[in-house]
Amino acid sequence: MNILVCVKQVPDMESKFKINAAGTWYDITDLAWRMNEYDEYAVEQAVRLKEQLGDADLTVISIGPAKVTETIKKALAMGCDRGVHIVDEAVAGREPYEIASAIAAFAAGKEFAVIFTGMQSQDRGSAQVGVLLGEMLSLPSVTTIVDFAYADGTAVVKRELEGGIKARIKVAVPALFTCQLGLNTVRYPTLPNIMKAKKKELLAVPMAELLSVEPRQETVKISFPEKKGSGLILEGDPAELADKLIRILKDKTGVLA
């Protein structure tokens, strides 16, 4: 079986982001970097189902500039069998369908049975990059899982839905999964594995080899939530407090008017 495994390099949540000069996204600089959090968690299940099958064949594959390959190798050292580096360092600026058509167009005739991605990126945060490639593909796909088990050519997953309902779904592959938070345990890499990573294929690909669609969608401008002011804090017993309240709604808000 061949597995292939999405993931996207992401600033760690915790810098300090600033917006860029044309204001269309954050500023790189000085930024810390980490695989995404939801694609750790892709990675981890397709290097549990390669161990299940035994002869499995697992591709990781990320879209970025040169510090991308660090992200991959990441991946390589939980377990995956070769990279592919699609060089692209105009990354920040694509939309999700020309995202998802470069690995559509990688993965086509390879004879995927199933693919892995995150859920959503956390700094995009679109969670169209997965179902758009299974579209491209022709595959089934299922989204948000929390549950995998693979056999005998079915997958049995479970979903998260609103409110905390999960949703079983039984799936023949080949077929798409993009994995939620809380899927798995993600294994931290050996210092063995690490050293191993580095002996592992790592094939980098252009991105106007693959790119022949024209971006639908355009960030315009973005921008921080604005500060809202801060909340009032009302000190006494409980009739003082009251007479308090009734004030406030009657001069700030007209509610009692």
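The structure presented is a predicted model; accordingly, all values stated were derived computationally and were not measured. Positions refer to the first chain, counted from 1. Rigid core: the largest C-alpha set superposing within 1.5 Å between the two forms. First, how it differs from the form predicted in complex with its partner chain.
With the core held fixed between the two forms, D243 has its Cα displaced by at least 2 Å.
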The other form holds:
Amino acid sequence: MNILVCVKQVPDMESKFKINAAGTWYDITDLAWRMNEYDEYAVEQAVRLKEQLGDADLTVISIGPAKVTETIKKALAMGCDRGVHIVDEAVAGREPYEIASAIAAFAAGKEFAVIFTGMQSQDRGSAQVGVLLGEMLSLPSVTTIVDFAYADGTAVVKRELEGGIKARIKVAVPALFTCQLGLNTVRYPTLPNIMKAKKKELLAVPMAELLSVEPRQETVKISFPEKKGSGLILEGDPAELADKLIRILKDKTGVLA
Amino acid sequence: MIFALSEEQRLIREMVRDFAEMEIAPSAALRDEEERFDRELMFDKLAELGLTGIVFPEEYGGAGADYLSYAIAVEELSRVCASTGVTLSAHLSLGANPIYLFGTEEQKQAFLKPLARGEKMGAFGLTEPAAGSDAGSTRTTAVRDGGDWLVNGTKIFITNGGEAEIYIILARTDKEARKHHGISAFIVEKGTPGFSFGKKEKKMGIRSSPTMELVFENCRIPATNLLGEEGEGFKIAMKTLDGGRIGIAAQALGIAQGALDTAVSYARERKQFDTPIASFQGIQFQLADMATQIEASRLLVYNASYRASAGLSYSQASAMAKLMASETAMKVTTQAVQILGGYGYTREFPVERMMRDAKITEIYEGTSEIQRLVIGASLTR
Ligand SMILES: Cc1cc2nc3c(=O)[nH]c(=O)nc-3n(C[C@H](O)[C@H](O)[C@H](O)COP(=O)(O)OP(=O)(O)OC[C@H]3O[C@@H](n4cnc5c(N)ncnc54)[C@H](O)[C@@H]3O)c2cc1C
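Same protein, the form predicted in complex with its partner chain this time rather than the form predicted on its own?
Now the full complex is given, and it begins with the chain already shown.
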């Protein structure tokens, strides 16, 4: 069975973000980068499926500039068999439709029976690449899965619905799954496997060879939320303070009806 | 000259940092308080990650990575728990490395392999009550008895003592020879009759790392466990410490970085005089000095690691790295306590532990004075 997992390199979320000069995205200089958290669940699940099947072939794919090979190598160190790097210096400005199209162009005809992606990226958060890719490849997509089991051509997965309800979904492969927090505990890539990752196949494909669509949406402006006013400081003796506090809670919040 | 880590080195840093923060950090304060070593956490898990044999070739159970990867691993572990950092450093640099450098093929198969895989833990016994900085005054003796050696004497302050399965021991084999020339190195296994453990030290810092006395009473060691040539022990010990100092320098670097990180985030949160204390120039100047000293130390540590992997001489470089990084760790942790004020002095925050942990890096594997002797001697030779 051929398995595909799609990963994105995103800034470490503890970075100090600045907005770029054009005002359309964050400034990418001086950031530390790592694998999108949801994609780590996807890689982990893909590796588990491969380990379960034994004879599966697991490809990891990522789009971006030269530095994304580090993220691909992490996936290889976690257990993927081969890497595909779609080389694209302009990835930060791409919209989900372009990204999904490029991956679909690569995946077409390669008979991937199971495709895993993260539920969304931690930076753009559109949650569209997975489902768009499914559509483009004419595959059923099951989103935000928190449990995955596979046997005899059928996957049984759990999805989290609103209000804590869980749904169990059965789907015949080929199919695509987008992975949510809670799906699994991600393994650490061991040091020997990090060293061995550099010996695994890593194919580089220029974005231009795969991209044949025009963007259909554009991010016009991004901004930080406006600074909220500083907190309210009440003064007076305790009884007075309690009265003031109750009045505020009644008037301005729903805490006290 | 390229000042950039390789992809592998960056992935190793990310992996060890994630592991250290998720698994090692949560219990660091409690283990310190209880003076408790947790083998499962502080050694077996490192073995699973392939950290116990980082620098050794795959054929000996290692990962085939370089010294810089090793330094990064010790640095990241020590950033949250210096006791875990030294456990790895003493095991790898002091316990396993002399076997890799000086062992026969049989010794490597029998002892290095299980050490590198982390199935067994290593330790190194050089120091004695009367032989500290002056390691040549070793009084422990090894006397030939048939085909074996009979060892008698006491080693003190041995990191991983009691826990380790394999010990490298220095003993005098020739009473007539000049001081340094009559010493030999031996591989001694835990459980060998006549080899027992004395008292466990109660320490100021690295309290989660066991430090023990080793006692040898007519301990019979087979001739095949002689490491290197007879009389070569002092040279083996000095070479071993050259490598070990990279580990301790990395430990000191990690402690200092951990203290700086805590101080910076505290200073940004803590408000006095209606403003975060980080906005005071007096605080910023302190943080600037701390960060600059740490960065200088890091370059020395990484340079010594680079030289070790490149096959260049690194005795002077590792002494410089250890001297600079350990004295930086002491200064930076003391300053971090100052920046956290009264809170820094309490055990609610990790900086007082880091300050206690930092002190040992100026003492073991050669005191700062001994590092200056090593550097000075190599300059004026
Ligand atoms: C927690 C801990 C763990 C340790 N782990 C190990 C271990 O795993 N294996 C091992 O073999 N040892 C270990 N040691 C021992 C350690 O390496 C020694 O304590 C250290 O080398 C110093 O020796 P000493 O304590 O005898 O001090 P001394 O040598 O007595 O030194 C006392 C003071 O005199 C100074 N001094 C000595 N000689 C000179 C000189 N020529 N010029 C100027 N100043 C000088 C020293 O710098 C120091 O300030 C450990 C020690 C501790 C505390």
